[in-house]
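Have a look below at one chain only, the form predicted alone, in structure tokens format.
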Amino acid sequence: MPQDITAAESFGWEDALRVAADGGRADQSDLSGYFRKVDTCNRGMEKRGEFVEFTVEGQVVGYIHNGFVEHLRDFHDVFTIASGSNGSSTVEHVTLHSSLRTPDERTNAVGNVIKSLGDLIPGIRNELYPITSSYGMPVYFSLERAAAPYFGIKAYGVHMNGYVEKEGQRFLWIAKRSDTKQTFPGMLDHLVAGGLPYGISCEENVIKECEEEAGIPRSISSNATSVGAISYMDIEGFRYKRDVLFCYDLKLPADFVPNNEDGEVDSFRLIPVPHAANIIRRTHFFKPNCNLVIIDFLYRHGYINPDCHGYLKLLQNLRRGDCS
């Protein structure tokens, strides 16, 4: 069984393409490398007991670590921290103060708390995520994207596999993230991906991200096809990521060449699908959640088939998180 090649502080396309083209190292039916990538996105489940429910209007919208709750105690006019009965100091749940009745009031109040917490929540993006009990339900308020994991908020995103068919072979356009990106700098990524902010549909978000990240005009990106979703739950310290990614496929013209418009991508390469699969199986070069979306692509396009040992278990694990 091959071991993962661990990504160093930086790697280049030559490193990735060398691994990709090495076809003789393992049986393609060996799914163990894919399982490891799923596990990477679903760490820390044994620590769920360290988190308490975050509720709004009686509905659970997230989970907050007991340690992080202590940083919220001073904000009495924003958060109500309910402790156990009989004088117990154990926190049962956290909710918003009853005086905060409208989404705007809640958004502003919680936003001010986030600013006050300073470096406790790094990577502020000034991008708001809608807070709901599940997808499509009423929005209780909006929260800074970087803060979502600290409140265990379920966050949604769109990830698009852009592919080309030439001479009977299928290729994926792969992006390499800018070395100056706040998160996962220099790692491999999808052609197009992004979080789903407040006030925009998935379809419009895909079209917007296509233009910004790859220079794909609406005349082409409007043909992107919704193909399902993957989900995962990841706990690290105070952070509880509960992500659902809506997956899209876009078949691109054979002569199309992407061009990044927002400075978040260093470069692109067109890679045969089996080569992209090799990179996933053998390295940590891809941004972790991109692995899951490409594995889903491999299923849907027949590169992983029922004769592979662990086929159904891996398929199920692509939606290990709360996909709602």
Contents of the next structure:
Protein chains: 2
Amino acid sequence: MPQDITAAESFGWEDALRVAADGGRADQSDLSGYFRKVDTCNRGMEKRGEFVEFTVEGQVVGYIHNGFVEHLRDFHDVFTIASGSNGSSTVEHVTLHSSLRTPDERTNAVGNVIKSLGDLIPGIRNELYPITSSYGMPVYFSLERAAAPYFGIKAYGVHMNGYVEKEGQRFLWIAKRSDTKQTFPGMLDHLVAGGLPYGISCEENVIKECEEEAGIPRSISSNATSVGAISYMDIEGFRYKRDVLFCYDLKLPADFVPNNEDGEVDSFRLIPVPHAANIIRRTHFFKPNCNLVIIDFLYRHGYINPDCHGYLKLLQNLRRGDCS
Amino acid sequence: MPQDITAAESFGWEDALRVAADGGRADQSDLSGYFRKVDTCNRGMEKRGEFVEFTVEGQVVGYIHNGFVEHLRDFHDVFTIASGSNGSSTVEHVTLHSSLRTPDERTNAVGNVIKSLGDLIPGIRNELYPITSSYGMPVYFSLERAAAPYFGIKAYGVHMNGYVEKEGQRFLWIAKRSDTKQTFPGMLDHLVAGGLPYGISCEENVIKECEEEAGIPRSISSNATSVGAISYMDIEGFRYKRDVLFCYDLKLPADFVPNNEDGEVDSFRLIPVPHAANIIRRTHFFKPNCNLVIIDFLYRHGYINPDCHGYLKLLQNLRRGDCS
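I have the form predicted alone already, so could you send the form predicted together with another copy of the chain?
Below, the chain from earlier opens the complete complex, with every other chain and molecule after it.
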């Protein structure tokens, strides 16, 4: 069983490109490196029993850890912690206080609780995520992005593979995140990716992120093609991440060079797809969820084929989370 | 709620092409026509309780209807019908007699039973399917293709979308099945599709079917690209179909014209992708499982996008069966 190279303190492009070009030693039909990346995004399934349902208007919108519920008990006028019986045992669930009727009332009340919880929820971004039972359904209220995993809210994002075709070969544009970025500094990333905030369509979000993250003008980015979705669920402590990523492909002109405009990217490299695949299989250099979106790309473009052992299982595992 | 046009006694290309070009009346973001096609392939889920497990070497390989089990009871030396308890109730399962140790012994013994069941299993094809717990796993024995649904065996196939790009538009080559074909005569079909018999890889099967069904030479068909898989489960009477279809795309030269060599196809037409989508949404002209593979094509090529209501649900429904 080959081991992965972990992202130590930091790594440079030269480290990534060395692994990328050195795929000759590996059996290209061995999917085990990809399975490990899926596992990295889907931890703690055995701890689901530690979470209780979070419901709004009778619909389950999230899951909250037993321990985190204790911190919400003091806010009687915002959260109602109800008990019900499930056979012989008593189960709790958390809902919003019945006096909070409109989305705005709920957004403000929950927002104030989050502020007063202080360090319990680090990394506040002042970016609101819509709370629904599933994508496209009515929005019950909006919640600070950094708080979403503490309420087990499904969060949606867009991830775009930007690629180039030349001389019969396909290349992926790969970004390296700025070393000063709050999350996953210095790691490899998609050309363009972002969370889906309240009130913007996927397509508009892709076009906006294309401009900000890679300097891709609308005349090109409007050709970005939706190609499906991946999902994962990851439990760590009080946090229950339930992410759904809408995947996009954008075929770029061969002479296009990306240019980061928001300071979040250190640099870009154009890498043959099989080389990017080697980095995924053999290292932890990519931001974890990017691995899944690139594996999906490898499936759709025939780089992983049915005669590889585990083909169907890995394909299914790309949507191990609630993809709704 | 718009209704679908059902395939009456027969229909001609002129009927299909009229619906195809008449998509202007429909809301292109309305996915309900696609959902109905998924439902057509996934009937009878509520009847799963009427089936018992069929196991070989301790692994579940299929499901057999209670009523069909009665027909197997007389064959003591081939099938063992064992009882076990599940809480308060007694459940049966069917396995092979312990004297049948090798794949060949099992294949022959079960084959003889199927012959002696006569009209109970119609449409014998003399084509063997491998029996495994999941794709790529050891083969326990082989079973006549027509008998697979009576044993609830997973059956695997390859389906290929052949397409052409010209003047910035994408077109699908669509086949119309021969009126004399045993199954689904006269219905619309993929350019190339076939069951996956014992002992042949997906890729070799695609190349073989390309030659036989559409006259595509290996020099072109070797460019066929694996792009994923779809699955469905369909219960009707004693039959429990569990199909997994490996999906392929093949981009064909703009001037290529298919030529059927095995007499199974009446004729071919090259149709703009949005027109093919209209036929799927509004009629039952396609052989049912082809709808799912073309819907998967529509997803991967951006013809269905995340801002359509039901995007994620339909995407998930393309693998409603056990895709393993």
